[in-house]
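As structure tokens, one chain now follows by itself in the form predicted alone.
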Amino acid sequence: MEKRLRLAPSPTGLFHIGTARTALFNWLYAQKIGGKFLIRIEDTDSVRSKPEYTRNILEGLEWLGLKWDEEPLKQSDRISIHKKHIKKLLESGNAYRCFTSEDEISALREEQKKKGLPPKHDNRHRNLSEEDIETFISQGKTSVIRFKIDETIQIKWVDQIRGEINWKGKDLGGDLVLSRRAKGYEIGDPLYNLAVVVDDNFMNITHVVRGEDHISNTAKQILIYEALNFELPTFSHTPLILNNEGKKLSKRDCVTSIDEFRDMGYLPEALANYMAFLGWSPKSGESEILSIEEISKFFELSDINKAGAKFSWEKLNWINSQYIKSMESKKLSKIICEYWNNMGWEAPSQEWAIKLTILLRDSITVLRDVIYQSKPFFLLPPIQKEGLDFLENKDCKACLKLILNYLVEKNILKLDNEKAKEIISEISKSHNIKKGTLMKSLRVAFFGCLSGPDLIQSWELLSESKSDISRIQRCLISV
């Protein structure tokens, strides 16, 4: 039998990291067992669902490298089929019309709250006669369809992550609402638990992998599976992603959408790698820097932890920096050039861009870092206080004059690393000046401070962009 897994997001917001990790776990396991990874867009909430969120989810999956195997299914296209199955449950006696008004439900909950009881429907209309139903309808009352839940029943299943799970019928909040309100004998639009069961069965889903916040839904859905004589899939419930306080990661924790991670400069390979280790780790202790293709070869749902996984910026940043360091220079340079272009900065040549990429690569944590770190190579940096203090030193002024005269007299318009080293060495020997003093003087001229990237490589780049001499000159004028 073909193994089939699915991601079933609701397009009511941007693609969240929690949904992305669920997608990743589904994709990894599908790869591991030779199955298929499918997408179902659960867009039956017509008020909150938006096409732009659907696009955002699909684009985010593509960016992360999580390719699906069949055309995504839209749940809203299947509403009439959902209603047919609700009708079957009505006809079989597993469901009934409930005319309890919203005001009556609110009053019931208020009474339960005063008594210290959990909110739970009292199933008051479970045994209405046909005459009762006709009376309510003639009075213009609307009804939902409720699924009967036997409070004495024990629902059990073996979860691939959590082992055996037991749930009591009396703890499910009363008979389950399957559809929204409708007039007369109509059936309203289906709700989540009914639609999920019908669609998972239609898609022949064999494994349902989703967050632990769905455990109670699973208990309810198993009852619906059984009432409709559907074959049960294998269930797995992943731990939640937590913030530093041990609470569920949310928008209050700032960055949560995949778009935001991308905009901050995280590589898709790094983010996917990190997400795989959020709640999971291989038993055999493999390297932490692994592609999702490599991870899928030994990924097991049973290795996922039951406890919540704390999100760590430090760990994500480290993984991202490792991917940046190992990326082929030309490929990384192409990505970095996009950041420069967005700033209106143009590299003198492709070779120059690659050289600057190599120079800065080891100091980049996220791609956006390159804007700040490369800015001094495109724009004249101001001279900071420590630079101004150093320029007041007569030796500094003398060093810069000697270097400038050397460049002008020998008509050196462009130099490489070796030539730059030669100039420093020659002036140092001929004028008995320490190389360190010469290099610090140049660093102040080039960057306006006493820190920065490798000076010799920087000089080569500034020489090629024809800005090294002008930077030296401005220091001599300002001192």
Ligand code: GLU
Second form
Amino acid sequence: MEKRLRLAPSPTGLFHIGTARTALFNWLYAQKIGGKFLIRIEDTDSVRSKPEYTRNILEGLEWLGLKWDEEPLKQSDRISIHKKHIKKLLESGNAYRCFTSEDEISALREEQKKKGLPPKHDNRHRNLSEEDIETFISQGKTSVIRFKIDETIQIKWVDQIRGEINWKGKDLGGDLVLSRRAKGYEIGDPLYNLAVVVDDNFMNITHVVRGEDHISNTAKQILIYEALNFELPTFSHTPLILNNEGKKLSKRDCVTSIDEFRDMGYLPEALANYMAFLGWSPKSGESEILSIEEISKFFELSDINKAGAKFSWEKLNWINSQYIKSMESKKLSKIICEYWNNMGWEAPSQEWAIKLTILLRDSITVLRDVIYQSKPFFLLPPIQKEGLDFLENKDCKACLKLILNYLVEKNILKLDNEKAKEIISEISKSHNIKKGTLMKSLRVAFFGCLSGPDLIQSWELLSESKSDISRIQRCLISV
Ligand code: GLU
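Mind giving me the form predicted together with this ligand, seeing as the form predicted alone was just shown?
What follows is the whole complex; the chain from before opens it.
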């Protein structure tokens, strides 16, 4: 039988890292077992669902490299089919009409609260007669459809991550609402637990892998599966992603949507690699830098941890910097050029862009760092306090004068690494000045401070963009 897994996101917000990690686990396992990875957009909440969120989720999945196998299914297209199944459950006696009004439900909740009891419906309309129903309807009362939950039942399944899970029927909050309120004999819009079972069955889903916040839903859904005579899939409940305080990662933790990670400058390969390690680790102590294709070769659901997975910026940053370091220079430089373009900065040539990329790549953690790091190569940096102090030292000005004269006399308008080293060596020897002093002086001229990237390579780049000489001159004039 074909193995089929799915992601069933609700398009009520931007693509969240929790959903993305669930998608990744589904995708990884589908690849591992040679199955299919499918998408179902659960858009039946017409108030909160938005097409732009669906787009955002699909684009995010594509960006992460999580390709799906069939045209995504839209749950809202299937409402009439869900209703047909509710009707079946009504006819088989597994479900019934419940006319309890909102006010009556609130009163029941209040009463339970006073007694310190959890909210639970009292199933008051489970055994209404046809006449009772007719009377309620003739009084204009609206009704929901409730699914009968046997209080004495024990629901048991073997979770692929957590092992055997037991849930008592009496802990499921009373008979389960399957559809929203509707008038007369109508059936209102179907709700999550019903729709998910009908659609997972329709899509022939064999493995349901989703967050641990759905464990109690699984207990309810198993009862619906049985009532509809559907074959059960296997269930796996992944651990939540936690923040530093051990609470569920949320918007309050600053960054949670995949868009935001992208905009901050995380590479999709790095983010996907990191997410795979959020709650999962390979048994055999493999390297931590692995593509999702590599991971999928040995990914097992049973290797996922039960405990929540703490989100770590340090680890994500480390993984991202590893990907930046090892990316092919031309490819990385293309990505970096986009950041420069957005800033209105133009590289004098493609080779120059690649050289600057190579020069800076080791000091970049997230791609956005490149803006700050490469700024002094495009814009004249101000001379900072430490630079001014150094310039006041007479040797510094003398050094810069010697270098300038050398460049002008020999008409050196463009130099490479070798030439730059040669100039420093020659002046150092002929004037008995330490190479370090010459280089520090140049550093102040180029960057306005005493730190920055490799000086010789920087000189080569600044010479190509014709700003080395003017930067030296500026120090001689202004100080
Ligand atoms: N729409 C549900 C959610 O986003 C899907 C849960 C499931 O996978 O069944 O949480």
